[in-house]
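A single chain, nothing else alongside it, follows as structure tokens in the form predicted alone.
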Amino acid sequence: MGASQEKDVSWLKREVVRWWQENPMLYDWQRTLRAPVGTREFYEEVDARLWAGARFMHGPGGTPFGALIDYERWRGKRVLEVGCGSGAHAAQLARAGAAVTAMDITGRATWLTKQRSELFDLRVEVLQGDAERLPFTDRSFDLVWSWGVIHHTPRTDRAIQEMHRVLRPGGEACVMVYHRSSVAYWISIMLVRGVMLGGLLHGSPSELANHYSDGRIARFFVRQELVDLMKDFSAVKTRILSQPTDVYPVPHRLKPFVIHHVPERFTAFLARRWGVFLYAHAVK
């Protein structure tokens, strides 16, 4: 990569950082969250509205993310979480026993972090980081979890080249992009906003999911795509999930009656074929 190119990604990395500041992930789309920044009340809430959006993740009893992670199996293992937001998943598998070290690229994250880690006396190493140059040594981890992040940088595959470094031989990572081929993609983006709506017009197909998708760069993928950035992994397995709310385009107070009177198999299989989330789990 030459100089200029160098230039310009290290100015979008500190856009990326900038946004994200601005705007943590605490799942307040309406910015209706009124509990005081830092307390329990502010923790449980954020983890209230991530679990209740999540419940096609939840494994038997309702356990968060349950279908993706198998926390017993974790215990006593150390994981490494690439993007910790407010430490929600971080939280989850320090409790289930993991010895868990979150990394996140702000400031911001990484003190909500650490106050809830100390608030609810968990045990979990917390720093700020880069996931292009993550500040560990080759095979550190047996696990490396990244919800919803690497889409976020700049250059995703050198993020998921350092997931690959620091992850010991056997080691796994689990990664959440988004699904380019999804109902929300090609139909809530490309053809509402992009082609009904002129939006098209003014900018190229990946500005305009940028603009209506969250941070300061929002990439798509399609299976193949992912496959390919994890060719040096063993082996990769990949699945499509989504929210049911994602994955009929109607607008916002439509969705509760769609999803009440569309039987549930049908909305899954959608969910299962065109959904928002692209997952993949891929053994070093």
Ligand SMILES: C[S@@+](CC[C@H](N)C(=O)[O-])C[C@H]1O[C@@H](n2cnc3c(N)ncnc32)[C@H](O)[C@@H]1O
The other form holds:
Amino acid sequence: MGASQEKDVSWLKREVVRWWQENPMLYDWQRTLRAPVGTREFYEEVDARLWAGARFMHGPGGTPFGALIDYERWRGKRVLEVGCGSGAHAAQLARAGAAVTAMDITGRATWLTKQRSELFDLRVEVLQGDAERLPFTDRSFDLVWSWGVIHHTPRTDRAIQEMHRVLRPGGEACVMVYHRSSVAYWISIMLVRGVMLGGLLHGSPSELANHYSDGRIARFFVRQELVDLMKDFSAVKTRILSQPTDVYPVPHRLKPFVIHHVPERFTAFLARRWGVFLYAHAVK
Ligand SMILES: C[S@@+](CC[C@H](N)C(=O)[O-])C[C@H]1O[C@@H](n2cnc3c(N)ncnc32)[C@H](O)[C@@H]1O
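Could I see the form predicted together with this ligand next, after the form predicted alone?
Now the complete complex, all chains and molecules, led by this one.
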């Protein structure tokens, strides 16, 4: 990449930071969160929304994200969360006994995660930093966890290289990015917004996908693209996941009705095939 392209990317990075600083990840798209920011009720409500939307990722007994994170394995291990948002996953891992470091590119997210950790008496080291240039020495962590982050940064490839660098040999990376072969991408965005509502007359597919997703940038990958980006890892396994709401291309207010009336197994089937989350587990 030439010097002029580097300059473009740094301009875009500032936009990315600004977007997330103004719209921290609170799972509050309808702006209905009433609890005052920074209170227990506030964090409990944020988590309730995140866990409710992620029910296909829960483990036995409903442990949030227990289908993806074997919490017991990470007890006492060094875990890095890249792009911690309001700190829900970092808190969950710290509660399970992991030695957690959480980082995010915005001051708002790092403040929220620090404040949450203090409020709930959890030991989490929190830093502001860039996934593309992690402020850690090589081989510092046993696990890197990153949920919904590196498709929002200009250089996803660099973020993955950095995860690889800071993991010890045999360490593991768990990463979620957006999935292009999904109902959300092809039906909700490209067909409905792009073709039927004419969005593709005014912008490219990637501009349209950005516009109807969160973040200043939102890239969608197919499995093989993510596997290729993770080529330095010794083993990479991918899975498709989804929130139930993302597999039905109907207006927002109708989604609860549809989800309630369609058999849960069918929704889970759609989520596994055409869900919007592309998840990779990789070993260094
Ligand atoms: C969709 S939110 C996800 C937050 C959290 N992982 C969650 O699941 O709730 C994306 C987060 O990534 C952060 N982010 C975006 N680009 C980043 C980068 N280059 N380095 C670190 N964090 C970044 C944003 O500030 C934001 O908090």
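Positions refer to the first chain, counted from 1. Quantities reported herein were computed from a predicted structural model and do not represent experimental measurements. We call the rigid core the largest set of C-alpha positions that still match within 1.5 Å between the two forms.
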Review point. Core-aligned, is the CA shift for residue 22 between these two forms 2 angstroms or more?
Key: no
